[in-house]
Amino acid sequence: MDQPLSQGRAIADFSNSFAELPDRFFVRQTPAHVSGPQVIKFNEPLARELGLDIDAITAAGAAEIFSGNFLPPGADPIAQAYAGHQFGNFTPQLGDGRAILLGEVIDHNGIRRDIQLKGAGRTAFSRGGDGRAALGPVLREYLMSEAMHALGISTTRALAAVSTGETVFREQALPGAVVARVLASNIRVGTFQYFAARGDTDGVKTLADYTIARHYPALRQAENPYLALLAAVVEKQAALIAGWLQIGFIHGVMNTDNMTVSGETIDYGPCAFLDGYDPATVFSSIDQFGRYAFGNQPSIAFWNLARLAETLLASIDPDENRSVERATEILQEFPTKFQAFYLAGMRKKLGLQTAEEGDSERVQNLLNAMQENKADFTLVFRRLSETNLPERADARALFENPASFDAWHNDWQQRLSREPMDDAARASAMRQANPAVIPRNYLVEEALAAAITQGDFQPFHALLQILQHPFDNQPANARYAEIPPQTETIYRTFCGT
């Protein structure tokens, strides 16, 4: 192996705080060696943001480092423990079965962030799995997480995608790969559940103290830091789920082990975006009863937060009844907080600077008309952004029964007449709230299929480039902003494991 780092330099100043917690929080784990790693994509802007020394990495170094073949100085690789409710059923031990935390760095904004290798081999938590990742899920995670970041949604990021030169076996033989992802942290609701399920109240308290110090340091001065932690996570998740609904995103597998306490979107397995608006939409092949349908996501987030609250009860107050009462008060704030975040975002999508009492009903009336007419969620809002401009796009044409749109549109125009912005300023603001392009499901699958079956990564790179500018009109790439062909609207996603 060629030396991955030039002149013995370090790629980063690692500062591995989670690895300093008690041993029961993790297992030290060296990534598995792979035979022929090659970089598919390296996110150089993110690497610089993290403070990585790009110039220290040799030509072949990125493949060796981000496949796990070479541990850079200061890395302390571990697999982290967590539990979780999966589709409502509790599993007391899950953990990083195919992900290894390479180490932590402090980025240019002074924020501590994890660098994790996903698909880096078996760990103590693999539960019989091979710990590997197939190429398709790796490319999906890269595309979706970077698209979400560009859309302004709190998310994990993709630092690198590396093919391994090896084969993984699922229902068929597939090319293997590793994704290096960046997280504010890997602490999940399921991490708290792991210790609570064991009656390890000291472990829960240690984890809560660490979480507060890492993500919410101001809470250390709170009267009750653990109750304040619950309130902070409720706030973060209310904002996150509102953001998902505002862009038509369906996570697909909102288990408690897939909800972070930092408020980041994590784990892009069977996720997808709406085409025609329908709150009952489910894409995931494993969600047979619609538990994680698009419109259920707020209620599922509330349910998951209740599971977090249960783990914190002993820390919140030694009096169980008092603890339950105080935690319940905090949980009951979620619907109000979610609705406030959601309505604020939907007002922006409709060009409303001011607030009026009927706005929530106005938003719902549009969504109802879209559902009845199978109107495309993304394109309706984007075309509304240009309704009053000379180059206006016709949102009305997206409705099978235009009369239902006309009634709503007349009401909206009257509402806009009471707004202070002129048409041009409003359209500009609306275009920053309503993307022209999203990761259309069929385009993502098209890019993945080309890479998997033909070794052709050009569609992946082209789609990624377009998704990095979602709010711009891109006439040369108009295909990416169009309604999907009718043959592509029946769609299923599959878990990468």
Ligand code: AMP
Given for the second form:
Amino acid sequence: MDQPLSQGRAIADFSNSFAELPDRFFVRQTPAHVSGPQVIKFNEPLARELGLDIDAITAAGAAEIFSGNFLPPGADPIAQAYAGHQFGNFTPQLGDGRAILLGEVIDHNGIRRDIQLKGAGRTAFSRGGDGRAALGPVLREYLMSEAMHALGISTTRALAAVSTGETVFREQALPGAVVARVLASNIRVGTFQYFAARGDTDGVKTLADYTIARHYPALRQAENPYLALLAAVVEKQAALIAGWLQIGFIHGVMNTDNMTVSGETIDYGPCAFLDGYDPATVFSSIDQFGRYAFGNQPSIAFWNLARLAETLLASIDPDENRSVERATEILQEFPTKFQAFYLAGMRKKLGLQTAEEGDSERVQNLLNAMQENKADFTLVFRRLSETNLPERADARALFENPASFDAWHNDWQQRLSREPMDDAARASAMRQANPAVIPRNYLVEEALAAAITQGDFQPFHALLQILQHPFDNQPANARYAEIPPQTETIYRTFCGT
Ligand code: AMP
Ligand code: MG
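Now show me the form predicted together with the ligand; what you just gave was the form predicted on its own.
The next block holds the full complex; its first chain is the one shown before.
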């Protein structure tokens, strides 16, 4: 085999801080060797942002590096420990069962980022699993995370997708793959739970100190840094979940082990986007009771944050009652903070620069009308943003009973008459808040099916390209912005990466 890196060169200047934490935080683990790695997609702009030396990588090098076959100099691969509540039930040990942290780099903005290989083989945390990932879920994570980034939502990123040449078994034989993803960190609510569940207060404190230093350094000076950390995560998650609701994103498996303390969206398993607006929408086949339904996401985030708060109690104040009191006070701010982020974002979607008392109700009235009329969430808002474009399509036509739209629309028009912005400026601002294209479920499935059954990656590349510019009108690719076919209503997603 040719060397993956040019003679004497390194791909990155790794600086691995998590591996310097106490031994019980992680297990050292080399990725499994795979037989025939091939790059499907390499995210060059992201690689540059991370300061990777792309020119050092030889022709065959990227496949070797991002499949885990070749360890670049400075990498110190580990699997991290965490626990988590899955659908409300606590498991004291989960951990990286199919993801291996290659190492950390400092990006062009001075931010420390993890480079992690998901699907890189078994670790000490794999339990019964094979540590591998199938091609479909890898492409799905790539598309979804990059789409979310382009939509302006805080998220882990995809650096590379590599097919491995191995077969993985998920009820059937499937091609294997690895996704190299980039994270602000891999610290989850469940990481805190891992130590708290063992009564390891030192472990919680060490993790909290590390989290503060890495994500919220200003809090080191706070009167009570652990309480301040809780407040910071509450704030970050309130903003994140509001963002999800504004673009119609359903995470699908908001277990505490799938919620970061950095505020990035993580773990794209059964996630999907709304078509017709309905807060009860659930796509995941394993979410039988709708725990993670679209409209439940704020209350689930709140519940998860309460689990985080519990882990910090012993660190916040030696007096338990006092600690509970202070943590509760911070936690209770979540609904208000969420509402504030949500309303601010919805105002943007409706082109409102000023704030008026009735705006919240105005938003709700539109959503109610959309729900009653099975109107497409993305398209209604997009069409409201295109009122001054020659190619505009009518939002009204998306409602089964257009009269219910008319009533709302009249009220909105009156509200707009009290706005300072002129129509053209408003419409253009609205188009920056209301995407024309999202990763529609059927488009994603189409791209995955072509790759899996025919080895045809063209639809994947085409869709990825479109999703990189979600707010642009792309007339040549109008089909990506269309209303989905009827079959959509029975759409189901599955977990197993
Ligand atoms: P998830 O529900 O995808 O967030 O994963 C929950 C837990 O299951 C995590 O600890 C994963 O590492 C683990 N896991 C999921 N799939 C596999 C697999 N194929 N092999 C080993 N562990 C896995
Ligand atoms: Mg997970």
